[in-house]
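As a starting point, one isolated chain is supplied in structure tokens, in the form predicted on its own.
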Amino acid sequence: MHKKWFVFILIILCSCTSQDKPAVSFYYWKTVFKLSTIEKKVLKDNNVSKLYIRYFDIDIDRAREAFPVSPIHFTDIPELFTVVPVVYIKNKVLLESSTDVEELAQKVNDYINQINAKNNLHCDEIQIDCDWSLESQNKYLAFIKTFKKISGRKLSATIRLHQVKYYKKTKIPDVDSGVLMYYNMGTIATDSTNSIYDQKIAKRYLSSLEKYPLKLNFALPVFSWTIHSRDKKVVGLRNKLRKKDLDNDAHFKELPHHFYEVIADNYKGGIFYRQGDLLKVEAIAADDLLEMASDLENNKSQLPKEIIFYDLDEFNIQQYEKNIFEKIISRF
């Protein structure tokens, strides 16, 4: 072969190698956007230009009307990064009679403006996260039909295992493409299950991921919690709890399979535990992470634009060496 035309086709493959790596994007979820000296660090170092920031939430208040909870309250202004604000509805907004989707559509809309016109934003992207159900199925894909005319943008929508799996059933909303949410796959109990992630309940959806007709992005987690239980019935979900902090506190036993048990009554974190009560810490390590995306890739039938991380917080990113989210792209 000639050396030139070796040389332009080793220059071609090493281009495609790094081209066809997914971006690295996180979820924003706080309140008041503000970014610490370690959360900047981990988005430079993984080059990291997109941030999906949750605007607000959607939910009913007692006249049954829907409204918006906990807006994002801007202190610092994201201006490195391309922003895709993020509106979470609640199910049962969509499940009440009197929601008129049309309305929603035109509210949630002025709204997102609102708050773009305030921090000088712009967005040529919106995401839709609602876990919808056969009952509000209808609603919510005439929601998205409407939202996307209205707003004149791109659009996504967190889709679900559940949802892809079964999505003849459940339907496939009228967006640009989706992102599969592959976390919280189990029911928040007092077992013994991650209700996080777990693999075996992950397999039984992912062979129809091949299937899926909408083109997908991957969410993944980054984050724990811990449940709180009382007399085997769940009371609470403690986020900024982990297990080292119950190891380094005497009022706390730790029992096997991630469980303690409170063996006097204290107050931790403004939180009152009961003698007797017991803590599960459900957290996701490095080797679940790099399981999930070795999974993905196995099932995926296009490679992803992007991996989403959930969430942004220097306290979830500081549980895992500095060059896992690299590790994990390389999985694709």
Second form
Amino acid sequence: MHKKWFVFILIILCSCTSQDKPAVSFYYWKTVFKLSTIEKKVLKDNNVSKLYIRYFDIDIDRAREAFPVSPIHFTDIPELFTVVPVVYIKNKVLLESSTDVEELAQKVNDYINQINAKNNLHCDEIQIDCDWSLESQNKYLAFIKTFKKISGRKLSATIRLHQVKYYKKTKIPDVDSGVLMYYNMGTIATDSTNSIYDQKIAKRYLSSLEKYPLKLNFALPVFSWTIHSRDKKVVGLRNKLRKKDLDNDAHFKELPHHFYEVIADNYKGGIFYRQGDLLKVEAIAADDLLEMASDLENNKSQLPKEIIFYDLDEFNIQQYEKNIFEKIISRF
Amino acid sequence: MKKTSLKKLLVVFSALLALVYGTIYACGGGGDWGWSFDSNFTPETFVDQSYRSLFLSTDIFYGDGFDNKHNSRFNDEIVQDWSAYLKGVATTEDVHYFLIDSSAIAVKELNTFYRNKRSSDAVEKWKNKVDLKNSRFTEFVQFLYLAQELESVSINNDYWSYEPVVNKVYKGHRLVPALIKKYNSVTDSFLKNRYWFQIVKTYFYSDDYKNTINFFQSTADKTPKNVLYYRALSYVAGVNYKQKQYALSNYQFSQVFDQCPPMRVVTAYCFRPQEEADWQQSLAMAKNNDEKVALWALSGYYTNEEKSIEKIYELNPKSEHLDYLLTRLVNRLELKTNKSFEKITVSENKKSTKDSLTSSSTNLVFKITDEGKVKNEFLWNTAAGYLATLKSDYKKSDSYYKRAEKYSTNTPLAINQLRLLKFVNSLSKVNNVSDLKKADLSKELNWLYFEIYNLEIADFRFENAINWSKTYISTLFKADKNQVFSELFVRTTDFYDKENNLRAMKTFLDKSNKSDFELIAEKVYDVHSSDILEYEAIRAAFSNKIPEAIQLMQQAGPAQNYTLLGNPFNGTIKDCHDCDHIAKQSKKYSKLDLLNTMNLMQDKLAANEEVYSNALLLGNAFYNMSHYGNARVFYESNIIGYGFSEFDFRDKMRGMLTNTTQSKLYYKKALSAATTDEQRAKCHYLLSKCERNDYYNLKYKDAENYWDRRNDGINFLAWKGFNELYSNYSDTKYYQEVITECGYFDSYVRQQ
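Starting from the form predicted on its own, produce the coordinates for the form predicted in complex with the partner chain.
And the full complex, kicking off with our chain again.
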């Protein structure tokens, strides 16, 4: 009798453990890896074991040759974490007719190995991030195939919403799993929409999620930025500019719909703001994150293994209550 | 040290401020190639070359997009300096080799030779070329030996080689004492100056901020204020930036900007006030008006040209820095002008341009120009004239241009720049066709449209004036309801879809004794009489008016002889144009040959001769001359257009090119006259191809383009011809051929 109860309790316990909930992971997108006290605490509090670290971007130079941009440097070594290098490939690299995917795959793999070797790191998985288009699709798919073969590691890729909905046209990269980027839904524009997240836009794609054949984890935004425009043209994204910074500065006047107007020329945070410039603050509130989690939960085909937050930066994290990540995960 | 970096030897002399911002990679290429299409105002006309990168750009820096001369900016100057020092000892070519090319091994071996007399390949090679014992050459080698050691940290051009640190730091501590020893011991001022610079640079790349500043400060007074001095000062400014001494750093960069023209682009990149307060502090550091001017001049690049111009002018109206800021201001203002004449008159267009310009900017330019205190009167009067044009004050513009002419530098660019702006003013005065006639701009139009290309003046922005003036003139004629002249200056896609237009244009083009203006209009228009005749001929052919088509095509010039790529009388199972084009053709048909042969066949058909064959061949000819056939060359022409997809053609043309009426008509005639099942089978199949084409035409009738089509999953239907072939002609040889070649028919048969 006792034995039976024990087994029963064990089953109950097992089914209640965190394995039923997705794990919390983070993207690390800065060019120097160094964790602040706050960042370390967030990782610890949320039992984070995996970090997706942007290793480098790939762009093309004047001679139309692919080259790595701003590779990561490690001031801290992320010993306690499973590291997944992320490589962001600009679509124009693949649109360039002279790009040889085999050569590129070899170079990318070698470069990741150099970074790992010189920093005593090891990885079992690599993630490729690319907003490929119909024009670059064949090259991208060929790159993924070759890269998988060359790297011999588990491979994941970021997937945009439109790639989920139109997967028959855009095709599915030959990877072990995908990460649905549930942000950057609109264009960075001077109008009043939020380019990071808009539930109305998201809903156009959500229903396609359950039909998508690739296993997906979800990436959610925990960042904000301010769009700086002049003469109705976007002149820059200001990552470290907050509403409260603008509220406390007499050079800026608040307008409706999260806009601010520059009322006198001034320098702020190394940037010049000209009188008449407009600033649009785009941020993601905790309620937005919970809404995303519920919408994804209601439309997913299978439980994601991880929810990856973009990105780990104390500047971003401090905007939220301490238990936000736990609350989001509990929606799944 | 890696071999790759050994090859890049001149970092010693480069001004890479790696500690400040790291390497700025050259990405993508500059986006400034298109200025000629957006601007009438060429800054190169007026401003010194050292400001070039700072002209208004659609990228970070004008021209190249990014600053990409980190390792080469001073190459020429250094070779020149050392060549002068080594005059009579080594040739410029040899000096160039040691300074710029892969000389590290040679330098090392020569240096060893000086120390212990040990010979080597380099010694053997160079002893025949230069006097190795010459003291100047010895000094040169010793300097290079010390200088090249720093390169391992100051250069990295190998993209795919990862460095585990953000900035490489020089760690060979023995270098500084050696340099200081030389600096203190050499008496030659040239060498002393170079060792001085090398010491600052080495401290900088060794991350030794304290000594970079201390050494510089303790020796600056004794050092000549030459390029090396300002390069060293920029290292000091970089160190101050790194130590968050932004006000001081920016102040120092402004001094370099002011005094060292080759460094202007570098300082423009590095100058970065963080907060309003540190910018004000920088201003407070300025010891005199010139230093204040330098700060405003540099800040004007990133901030507000108008304000900087105003401030600089107050401080020193003769400052050269005003010039580049003015060109930026003018280029920025002209981007706001209304370039569209769609559905508006020229007067409305000019009013919207006038309203778009901020009066404070234009008034400032007028005021400064009127006061006549600036150094570059040519620039200011030209700019004021142009802005007056944009403000619709044409008389004012004329008077500024008159003064500008007086001060012109008279370079080809200056002469033509002013001429272009004067033309823009003259045409802007015109409000209707009768004004245009009075203005008599023929000479200027001839120059702008035809002669200007032969002048080959580098940097000259003239394309915008060409396009603007054509649209302007076209709009005048449109308002005057003169469709022909409106079309001559701006071609519209559907002009020839209206019969009246076609007739009127033919009358104009055929007219003899054209006026100068009419001749220009004819010359800028890219449709000729022969194009219209060819168009009429093709239209007649598609309407099955073959004799008329022949008569028109015969007048259509060389187009009548264009050779078709495949045999237009073949009727194939598959519509494979490439296959038809590479197939052996005993006779090649020109456009005219096709029509003539069709005419012969039609005559025979009318006389009931070989009805089946002639009707079938005529059906094939109409099929092949359509969008679906192998003879698209027949219709591809100036007025109809060119394109792979039917959606590349305007609606009216698409309707004509995809119409299968004529081919069906003749295939049906052939079917009626057929005497064998083989013949009937063929006619049924060829008719099914037409039926298929009609189905898709209808399906995509309203689609805007290929991507707009509905994907209903239907690849083919059971065409009537398939049904006939399957039901009644399955025992024919042709049936078997179709089964082999046409997968759809094969699928259809399998489903029965």
